[in-house]
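Presented as structure tokens, the chain that follows is alone, the form predicted alone.
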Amino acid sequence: MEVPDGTNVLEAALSNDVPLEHFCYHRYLPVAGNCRTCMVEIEGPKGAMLTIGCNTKVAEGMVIHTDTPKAKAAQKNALEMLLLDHPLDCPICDKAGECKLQNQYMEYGLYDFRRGVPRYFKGGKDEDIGEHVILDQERCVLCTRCIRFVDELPKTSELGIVNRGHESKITIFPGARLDNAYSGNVTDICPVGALTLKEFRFKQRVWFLKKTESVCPGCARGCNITVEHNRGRVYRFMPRESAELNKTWICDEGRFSFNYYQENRVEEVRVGSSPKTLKEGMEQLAGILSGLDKEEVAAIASPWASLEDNFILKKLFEKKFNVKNLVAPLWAKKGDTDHLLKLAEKYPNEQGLNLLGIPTDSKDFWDKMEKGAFKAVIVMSQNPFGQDEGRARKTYGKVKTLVVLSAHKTKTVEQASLVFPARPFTEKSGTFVNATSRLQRFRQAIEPENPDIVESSLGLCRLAKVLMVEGFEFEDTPSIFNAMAKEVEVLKGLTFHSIPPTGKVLDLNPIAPEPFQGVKAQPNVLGKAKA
């Protein structure tokens, strides 16, 4: 097998689909070793020694062995003692499902049981160590991933080892919290059931959930996840692995955000305070455009819809209306950023907002709205002037049929003259752009029960059908960004199912820096092998 040089034995075997055992070592973290599971032979001068494979480097010419007796009594036996004092409790451990050690059990041990006197637990059952964390030290077995991942990453080290022997344990420094950004990454890199979140414990069996694909939509980062839901519910975001964006990382801002896309919903579509069917709402509005001059028709575009939901919408205006009347107003600038991943910039798609030409610089617009230029005005997935009611409540004012197409019920919903429920990122497919210029794609996880709540983008097509504008006709979000596809130039040649699983870098000038700056890259991530 040939390798890039510096990569180690354990990443080779596992990159040419060699299993090895392995426990302690994540690929994003720095080598420990203290683990001994992924135990191997190599041939020396003096016949063939064992080593473990996370720390020993591949060299030109080494002939290493995974499956010979001897090395599988040596990753079978540290496996023994990874078990000799872990408590039985699989049947009410959060774990269970997603357990590293189960999982290694039922591969590499199936050993039988030979402790002749009681085991010994630790102790510290159920203990509140951070805003999001509950720590079982009892079943900690000192892997260090959680220790090396907050020395590391956010540079907080609130955790660490005390004691000694086998009565040593993980545990908080005194007066510490585990209250970091990114805190509930230590739960997902715990391969126990030592450190579990307070927002998924004893909500749900991981065998019952269902994974999608998907993208963050929580900063201009947009961090590859994974939206896990059962029966019409989404319990949690989880990181998904990406090696050029996000790692395996999130930080908890976007990590704790499921319920927000669940809550506070509108449900129906309305005209003034009467609910109405999706159809009936359209043609009403459609009977109200109509009526008007195309000067008297104005639009608001998001950057938190999707790529397709602003492409439909510029492609209605520039067939039907003045596509000068279309802006994008980026009013939820400001935010927390680290040098890690999380961006000031609290959307997901500007960039996508510069791809396909909609200004974000929105005073002149707001000036003519203010005096009462714009007889209609739709806006869709915003909420422009955030809390501030008063502006909101004169600005509007000087709008005669104000329409929202919104997921969540806002200040501007209420000001609303008709509503349109839409659809979160959880419940269609689609595209965002982020920050440093990266096409992503993001897909449907739960489908509403409510058929009249429907993607913006395919809600403004039957807009436009009612309005008879022709090159509209589109059922599903994939064919929408294949149309998209050729007329943008950057993106000619791509397909909605051709974008890569982490995307596609786009040549797009980039406005945010590339993640963990100033973090030092793991020696141990070179890659797959070459052959």
Second form
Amino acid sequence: MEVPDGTNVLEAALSNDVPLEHFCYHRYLPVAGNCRTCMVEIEGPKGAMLTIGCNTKVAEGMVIHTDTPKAKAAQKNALEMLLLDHPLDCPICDKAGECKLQNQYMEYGLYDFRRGVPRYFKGGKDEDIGEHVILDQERCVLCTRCIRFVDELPKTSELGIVNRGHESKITIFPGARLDNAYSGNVTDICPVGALTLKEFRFKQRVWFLKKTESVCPGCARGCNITVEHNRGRVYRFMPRESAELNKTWICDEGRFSFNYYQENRVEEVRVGSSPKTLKEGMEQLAGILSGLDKEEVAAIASPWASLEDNFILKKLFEKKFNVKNLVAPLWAKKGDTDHLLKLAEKYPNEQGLNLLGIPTDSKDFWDKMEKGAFKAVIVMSQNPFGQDEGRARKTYGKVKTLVVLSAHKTKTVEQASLVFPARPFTEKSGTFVNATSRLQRFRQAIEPENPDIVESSLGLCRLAKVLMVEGFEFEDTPSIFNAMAKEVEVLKGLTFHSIPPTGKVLDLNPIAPEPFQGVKAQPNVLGKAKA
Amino acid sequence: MKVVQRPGMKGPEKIYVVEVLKGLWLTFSHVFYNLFHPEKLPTVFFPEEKKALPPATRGRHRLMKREDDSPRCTACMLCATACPAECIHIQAAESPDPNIEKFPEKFDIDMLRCVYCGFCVEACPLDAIRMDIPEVTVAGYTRDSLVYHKEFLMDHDNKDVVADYNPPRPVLWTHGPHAKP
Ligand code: SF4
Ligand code: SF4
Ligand code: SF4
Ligand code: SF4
Ligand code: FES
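The form predicted in complex with its partner chain, contrasted with the form predicted alone above:
Entire complex below, previous chain first.
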């Protein structure tokens, strides 16, 4: 097998589907080599010798055995050692189902304990160590992954080990709390159930959760995530590995935003104050729009909406109205940018607007609107005045028909004369282009119960059909993307399903620096063998 | 292959009326016998009267309690995982005792869906759910009344649990808060 220079033995095995146990090794953290479960036999001048795989770099002509009786025995003994004082009450433990220790125990476990002395109870079953994290001392296997994470990435170093021997335990430093902006990640990398999230603890067993490939819309970084859901409800967002972007990390803000997408939702089509079906709503809207001059209709596109939504809105304005009356104001309050992932710009798809050529400078647009130049305005997934009700009332007051497509109840929805419920990103498929020009795909996780809740793009397609505009015969998002790829230069040759799971960098100017500035986010060489 | 002929009707059998009268004679002999010897009736006047069910009858579920009357169940959801009818709905919550960790805040069994397979009992690592309350006629007027809640499932002190039939079960926890009393 031939792997890149500098790959370690464990990584060479893992990247090429050779099973080898490990606990303390994490692909994106420095090697510690303290669990000793990755023992392999390497042939040398003095015969085969046992050594740990994670801290041994491969060399030319090296002969490595992972499953000789001696290597297996060494792996098994290391595991037995880790299990000496472990409670092994997997049915209660929240990690069960995704726990490395449980998996290994099932495979190698000595089902009869050989412990001759009474078990040592470390105590500390639910230590509250941070805003989001709970520590269970008894379950910890002292792999130090969590310590290495807080030392290397957020560089906040809240965690350490105290005491010695079987009494050693993980703890927060006096006065410190695990409250950094990335603290949720320690619960993902903890190989056992020692660190758990308050927000997810005991909510669901992990084997009930269905996982859908997605992208975090929390900021312009667009970290890769999986949406984990069961019976129409999202229970957590988990980072999805992307060697080129977020590695295996996401920020807490993104991780805990899952409830935002299922609360405070617009539930039904509304005309004035009376609920309507989607068909009736669309017919009324089409009736109003066809009675207007094309200069009197305007629209607000959105950096939160997918590429498909914006594309369809723009296309509709090109064909039926005046595309000059289309704008996507960027109004959100800036957050913090840090050296890891978070970006101050909270728009997941600002680059998508640049790609489609939708202007973001909205000054003229507002002036025109306040002068009463527009009779009807379509607002898609936007709430440009935030909580400022006075401003919203003043500006929208000049518009006779305010049409809003929105997933959430906002101040704009309150002012609207026609409201169409939209779907948040968890309920539809689509694409975003992140700040570093990476085109990324997200897939639909859940299907809303009400069939009148449709994606904005498909809703606009229906409107186009009622208005009898040609070219909007789309049934789903992938076909919209494929049609868009034929029209837009930088997307040429792509199809929705051919976008790689970790995205594709487009030929666009990035609007933010690469992530992980000034930290070594990739301490280990990833060793996929050359074909 | 041997072809068996149906025995045809012979002689007086062919006169239909005779056979009918024979049948009626049998029926009426029982009617009058029962009328004059009611004490010898083999029928049980269900539901006023109930037969004693044999031990090990698989009846309806009950949730076992700890010594302090809290549920023994730790909301591990293994029963809900094993249940082929997907009729067990559990909502876990943080237990006040950190050693117990969690307990079922809600524990509902939808008896309308339950197929009485007993997998939930098999799956439970804590022997917290048993199917030994000898009620085999689960009936109700509304659907909701047949979704049994935790309180109902734990209220079994004055029900005659089948002769306290306790077959030996594997003990998984030998120490700690989940060990059996
Ligand atoms: S808490 Fe988890 S990640 Fe940290 S040392 Fe213990 S087992 Fe490892
Ligand atoms: S850094 Fe941005 S994209 Fe990544 S998880 Fe956080 S909010 Fe989401
Ligand atoms: S008896 Fe079978 S169907 Fe009924 S609750 Fe138990 S596992 Fe489910
Ligand atoms: S298997 Fe037993 S302990 Fe687990 S949830 Fe069901 S009844 Fe409770
Ligand atoms: S993974 Fe190699 S020593 Fe832990």
